[in-house]
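Taking the form predicted on its own, here's one chain by itself in structure tokens.
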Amino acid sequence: MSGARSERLVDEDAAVALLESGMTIAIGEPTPMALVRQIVRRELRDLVVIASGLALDMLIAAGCVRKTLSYYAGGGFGVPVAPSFRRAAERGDIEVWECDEGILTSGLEAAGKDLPFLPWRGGVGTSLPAVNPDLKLITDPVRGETLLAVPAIRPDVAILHAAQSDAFGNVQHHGGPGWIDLFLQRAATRCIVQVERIVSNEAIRANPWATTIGRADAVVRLPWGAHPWYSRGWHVQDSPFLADYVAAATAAAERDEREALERWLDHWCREPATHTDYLERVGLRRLLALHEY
């Protein structure tokens, strides 16, 4: 039938099959941890990762990352710099593309608009152009100001987490989009969104202004898929769970004691073959204790 809509709903295996070693992968917030764990489990390597916080740190700890583009590689829990990121950066095991939030979003916006670069004022007069030679000082031809030219940043795949979608890839975040999710989606060649639930197209059209992403390339239903991070409208973050990771990663980074970190990665990322297997390990009682309201 001419003009018929195509369904974008896929299962977990089909979603992760779109991710390959060597790709540039952008990770949204709330964090799509179910897909992040599959990256670790499938042992993808040589990735360029646009992300922040402990999701980025976990991928570095698992040996998946070659280069990072991150405005904040912090760990929370009193850890200003995530431990695996710090160790890998100091040892030269990863390439760090230095930026702030404005530089990152400017590069993503340039890609979304199919431009070679966009100008940005932040960072002028600092050492950023020296430590990141991709950032070029230019003269504004209109007012004569000195600005930074930020090159376009185009991920191969953006992976996001949201509240719900219909089968046609019309996605709705609860309470609006994640912090840079829309920048990532517009810049990326493909966008995969994991959601808490699938709803009818009629439910989406009943509240069209809540639709944040239209026609995602792939949508996969993964309830509790952001755990141990939060999922707005569904559950809060599991802070003790994250603290366990930070303790293991810190021991590995600061004292070369990798045993606990490898056990953590094995137990929570490598051994569970599916997201359902992971949820069974977490346990229903623990999940229900995180209810947001």
Contents of the next structure:
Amino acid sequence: MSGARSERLVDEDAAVALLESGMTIAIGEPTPMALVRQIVRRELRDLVVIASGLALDMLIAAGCVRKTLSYYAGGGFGVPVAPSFRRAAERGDIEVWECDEGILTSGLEAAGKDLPFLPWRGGVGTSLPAVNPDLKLITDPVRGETLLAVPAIRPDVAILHAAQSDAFGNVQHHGGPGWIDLFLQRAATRCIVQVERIVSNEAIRANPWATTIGRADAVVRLPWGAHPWYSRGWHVQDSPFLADYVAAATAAAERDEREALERWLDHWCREPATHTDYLERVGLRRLLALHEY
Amino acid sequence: MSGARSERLVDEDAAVALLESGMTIAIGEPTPMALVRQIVRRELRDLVVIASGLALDMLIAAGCVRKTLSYYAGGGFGVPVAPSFRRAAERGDIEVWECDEGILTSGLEAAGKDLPFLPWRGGVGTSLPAVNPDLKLITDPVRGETLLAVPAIRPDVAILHAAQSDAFGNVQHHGGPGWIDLFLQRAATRCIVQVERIVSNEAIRANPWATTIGRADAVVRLPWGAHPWYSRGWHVQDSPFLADYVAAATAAAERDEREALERWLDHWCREPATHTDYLERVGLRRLLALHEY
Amino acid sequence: MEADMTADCSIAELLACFIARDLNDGEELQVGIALPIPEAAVRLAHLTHGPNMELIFLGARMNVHHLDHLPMPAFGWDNRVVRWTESFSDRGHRFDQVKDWHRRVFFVGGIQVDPHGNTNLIGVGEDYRRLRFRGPGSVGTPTLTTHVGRYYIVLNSHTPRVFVPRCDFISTVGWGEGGADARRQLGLPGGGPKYCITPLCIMDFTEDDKRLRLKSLHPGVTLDAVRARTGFDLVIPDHVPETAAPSAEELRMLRSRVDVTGALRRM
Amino acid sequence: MEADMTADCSIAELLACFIARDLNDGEELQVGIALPIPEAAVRLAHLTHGPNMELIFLGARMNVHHLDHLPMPAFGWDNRVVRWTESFSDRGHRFDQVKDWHRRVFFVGGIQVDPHGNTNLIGVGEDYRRLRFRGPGSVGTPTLTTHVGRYYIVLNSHTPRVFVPRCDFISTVGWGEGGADARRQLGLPGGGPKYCITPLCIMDFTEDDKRLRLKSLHPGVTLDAVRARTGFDLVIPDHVPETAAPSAEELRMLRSRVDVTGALRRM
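Switching from the form predicted on its own: structure of the form predicted in complex with its partner chain?
Everything in the complex follows now, all chains and molecules, and the chain you saw is the first one.
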């Protein structure tokens, strides 16, 4: 009748072009590693990140991070504390906005609701308000209880990894969107989602209840884009690959031996120009072996 | 190995036995009319209700309601204002806790989060805090903005209508759970769900993302249990049936002619001992005619 | 024949076409229940010039620009309206992304409207405990109108009982006590009411004081009639045009692809 | 042969069986990542005496009592753990029904623990801006331990560096400054920590002061060893029993139906 509906499907370059130095970038889980690698490759700087695990550690190792809103930087990939995070935090190279999951989601919810703050109980009695002065103790106006006032957290961009989307940004996760992805999407000014595959609009409408994000600002098809992390419903994590990173990052953090880490970042982040280049380096055999779901 | 998993599937009598005079009962939408009729039939009194439309008006007409947390009592079934609600409110026969949808959901969310209150912006500048002194104007501790502090709303029981459940209380709606059902479920001490059909646990596990309520306290199979209201994915509303009620309730409210209304309540609520008795009165032909989805 | 078609255009049809023309591609259009004129308007706009509009009915979000026609089942209160859904706003929490409502457009009714576009759905009377007329309640309008980019006040009648110098109760804040920064001072991020639309006329708001101003009169309606049926002094510009009639094409689209049962013609 | 089986039981196996026995049917058991002992415990309890237990891993809720065995993939951090899901807690908002957590049981680790069961995952050092050891952060433990019915502190090591008179930072409040009403005074609705479980012993809390008290010593561990490796004075009852060994049946269940790869035996 009068023009056609605009697509929100973009290519890798266009997606990364939405990210800039100095931004607050929120990184979902399952982790959108393809976009994270591009952040390293393009040498974005002074980022404020909401992230954990490999993505957080790699971005710190590559010098991209000024500040992290941090609830957890450990476990998950085989070390008690992510090595680059640990070193940078101990030296004061990065600023840490200390919180927990309930505080973080409260701040994100406040942003989504266009409220300056939300109250939260978890954290009362702990050191969190002492080490993070943004968390104010308040007396609630109804029953006089002591609560934390968590200020709104407003990321510039959320980057997420999901199972599928149509060309119009209707995203559907498999097996749940991870614990924080929807909070990030609702709070962020823009949302970029990398997906395993693009499906028809009809496929979305056939099960609209499964639509987890109704209008992503950009979707980009990046199959295996969460590697070496897992992708829900598609493949498991690549544990030996993660162990390689941890070894290199630990040597850099604990013994100031940065060579292996820089080699790792060069080989896996800086040299491959595209995600497909990266996947070719990983190798099809290795990728397919992760598919025992 | 050691006993079996307990079922949460109960019959109609056992479900209604969980409801008592004086309780705060939250009624979902699509409306669990079969349980609402039983409330009338069993003459529960002094209820505080969260409800709208036919359920609200019928419960007021039958003298069950002391107070209503009310965001909307109109439209929907063919009148600008629900007639029995209007008369009772104007005469002061019921107490009205005036709110809007955003305020109501904020109070329900506060209850689910075990917080004494949540702040909300919608309603600032309106008469709501003046007519409902429970809504306090506060100055937010972060940016000094004026907001409403909405106290937690804690229903004793939520009663809902949904598409299906397994015997263990894993409930799945079709086409969305209505705008408020999940807020009610999260806030209420107990949750009773009437469903169109019972499915196997395997059917639930085949699509766990569709599970909207993970552990209803009781589920009861009441096919066509939302009649004369609609049941998402099953049947449309029975508009002539609703018009009959409206005519009777309007005569009672505006002209003090209660005869038709009492006859209506007798015939459709007080005389049928069970939901099946009710359905027999409605007639299979009429029920099947609503199925053009 | 086309001339005939526009000549017998009903006021409801006129208003639906007026609103439709005022909606922009890319906007998110939310219509509550029992508002047939806005419901027809957003469907018409979507089909005629809104390939990127999104319609929100009963918590379901859809883009159905590609469909041949968008009939109106029971004006929003028929669940079949969700058949075209792409996603549900009630998947999570309905009000958890209000920060993005700046691109949303909404419609409100009212039992009273004051000179600054504040409206009342609560009731009429001095004493809240003894109302002369108990209204339906404010539904989601306080929350929606606080945040949406703009909204329209759409009324079924235009009488001094509706247009009052002061609402007995305010359920949605338009421009408060008046003034271009009235909403900012109250901390309301949304853009406020744009037009007030009645069976007699269309009104907008003055730029400085944000007071209701006559914008156009519907065919056959006199200025005196509007004055007589408004309970306060409207701002009247020197020249008040007639509300622009729909084009034959708009009417054809409305009647053949949206209001196929002729509900608006019978209103 | 069964005697042999219990004789070569590892400490990790002993603790998994101890915890499993302490879990009640009908409870909701949430285990975070990298906690193999609690993970084995909840699976074992579910199979042996918990037909109405619900397990929560990675935001997925399941009841898998009917399955033959519940292997432990990568201790929680392998998404295949959600294969048995009945519902997802992250469908809406993860923390929107904490009011019902009184029937939930949780497990926390810590890099420091003080005499009242307060724990620290933030870091070690006097100055938060220059920590000697930066910890991983508190994950969801402040929120979970505020609300859950009870929780267990489960540690991989028992040294004076872990058991300190005062945590440098507190990420989860156990019993605060002590006293049976310490949590009530802080407004924390949850039941607090029940046991503190280490490779050497099991501790509970005194009823009045809520101070850590030795409850049982693991086989081969002396009282002096525990005293020497605890950085403050534990309350020591007159009689301290040995931690009860698992039954042959429990061990058989654990090894054949839960820890089929022998991960706990190798710890």
